[in-house]
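The data below hold one chain only, encoded as structure tokens and taken in the form predicted on its own.
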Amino acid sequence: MYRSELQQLAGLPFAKGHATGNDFVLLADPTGALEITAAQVESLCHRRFGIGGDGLIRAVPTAQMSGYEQQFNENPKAYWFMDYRNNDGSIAEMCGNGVRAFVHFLLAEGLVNLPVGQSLQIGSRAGVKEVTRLTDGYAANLGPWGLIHEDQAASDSVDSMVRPSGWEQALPALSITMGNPHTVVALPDQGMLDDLNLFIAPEVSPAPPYGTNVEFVVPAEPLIEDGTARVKMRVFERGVGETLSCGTGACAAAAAMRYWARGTALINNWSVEVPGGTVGVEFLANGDAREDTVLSGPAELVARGIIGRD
């Protein structure tokens, strides 16, 4: 299966990149001519029979992205669209690490010019996102976070139960939207985080309609240091499995911890340690009732190649 799917893409240039270990196959499609199937994505992202990656990102002009032409008409500065697919070929709305790797890829390909300190608008299935180039990475404004089950969360502070594989007892959790769905579980200590079996998807009840990413979070001791709150996290990504990092998941984890701490002084700056490194999360007032969430961290390319014909 994998060989035949890859042969259909023979001769196509690709790059391999990552952001704190969350890795992606990256394709440039400046004419919008590529039609990548779910089976081809799965084959490309397979870690034994393909290139390997947590997902695939296609760079396509927003005006050429079927169903999103109006997004470009309303936001003409969002020339490039991040067409993101999960490792299993399923479509995802947004990837916070992916959008940083995507902008780094656009720069490396010479498709954009972005000096340090300048920003770029990117089209996506979760709306237009603004990414700023930093001296040591990128900061992506992922927009407002929100509660998926708002009434129950407001009443109980949690809205679902999560049972990790091998556990008899389910744990209370809070479901957060970052344009894509997340369910956040707070654990009391590092040992419980280390012992999780995330080879199998945790059971979530009730699950958001299109599935969910599940984050398990442990606060550092002390939680706040030099004005920054610190947490550690592991994540099971829907359509992928456990990954070394999840950008939107880091934002959701910080948002959930912050929500649980409401009524006390709110901390706007967070440091989230994941197995692949550390990312920053900042909450900014946006003039509306909700807050924007800014994810910052590194991104790099590690390989280039041509999909083979053999």
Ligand SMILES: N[C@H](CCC[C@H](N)C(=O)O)C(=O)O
Contents of the next structure:
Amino acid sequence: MYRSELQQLAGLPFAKGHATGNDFVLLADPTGALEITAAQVESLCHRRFGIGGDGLIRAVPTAQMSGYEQQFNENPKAYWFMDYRNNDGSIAEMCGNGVRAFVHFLLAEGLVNLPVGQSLQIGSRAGVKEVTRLTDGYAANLGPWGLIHEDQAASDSVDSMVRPSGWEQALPALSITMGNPHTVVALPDQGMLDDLNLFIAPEVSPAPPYGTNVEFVVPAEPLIEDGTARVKMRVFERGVGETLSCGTGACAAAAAMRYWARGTALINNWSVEVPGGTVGVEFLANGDAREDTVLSGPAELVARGIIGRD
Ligand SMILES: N[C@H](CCC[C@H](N)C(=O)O)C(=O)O
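The structure above corresponds to the form predicted on its own; please provide the structure of the form predicted together with the ligand.
The next block holds the full complex; its first chain is the one shown before.
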């Protein structure tokens, strides 16, 4: 494995980029001709035998994205589609860091023109997202967060238990959707967060039918600064393992902390510190109960190359 998959893609240009250390192999597919298999993704993203990445992102016209053409018919501004894959080759509905790196890639490739302060729409498996170019990064409106088990809305707002590797005790968690599934555990202090062994997947019960990304979050000191709530997070990503950052995970962690504190004055601006940097999460009250969630932070390309040069 690996070598033959890479040879199948020989000659294909790629870029390598990241957003707060969540890194991706990025491919432009302007005619929608590329059929990237799970094995090819795994080979490209392999940290030793391939280029390396937490995931692979293919830029393809939404009109050519099989099964999602309707998204373009309904939103003709969403010309480009972010085809996101985890590094094990599995598909994820959304990638918050990825969509920011994706727009940066489209700009760098000259595939879009996006002056600072302007926004563009991107097709994705979780629907059309709007990304705004900032002076120092991008803000992606990922749409509304939601409780995966709506029946938990009124009760103790715990719907699963998470047992980190090496722990006897399981911890209460809340399942949040950002288009992709997340399970959030609040820990009391930084020491417990630092000591977590995330080389091995935490056990989640009941086992989520489509897997889940597990976030562990603690309040920063002080929790509130200039009207912004500050938390620190580590994540074990579905289909990847521990990553340095997870954008949808940061949104889910902030949403869970905000939900647990729902009896007090709701904070709309959050800062989430992850091992790879810090991202902003803002909740936009859009009139109904499910506020949109805007993820902001840097994104950059670090290299370009050609696959499979023997
Ligand atoms: N790193 C991504 C999330 C990928 C989620 C993926 N691991 C899944 O299976 O949902 C982010 O920045 O949102």
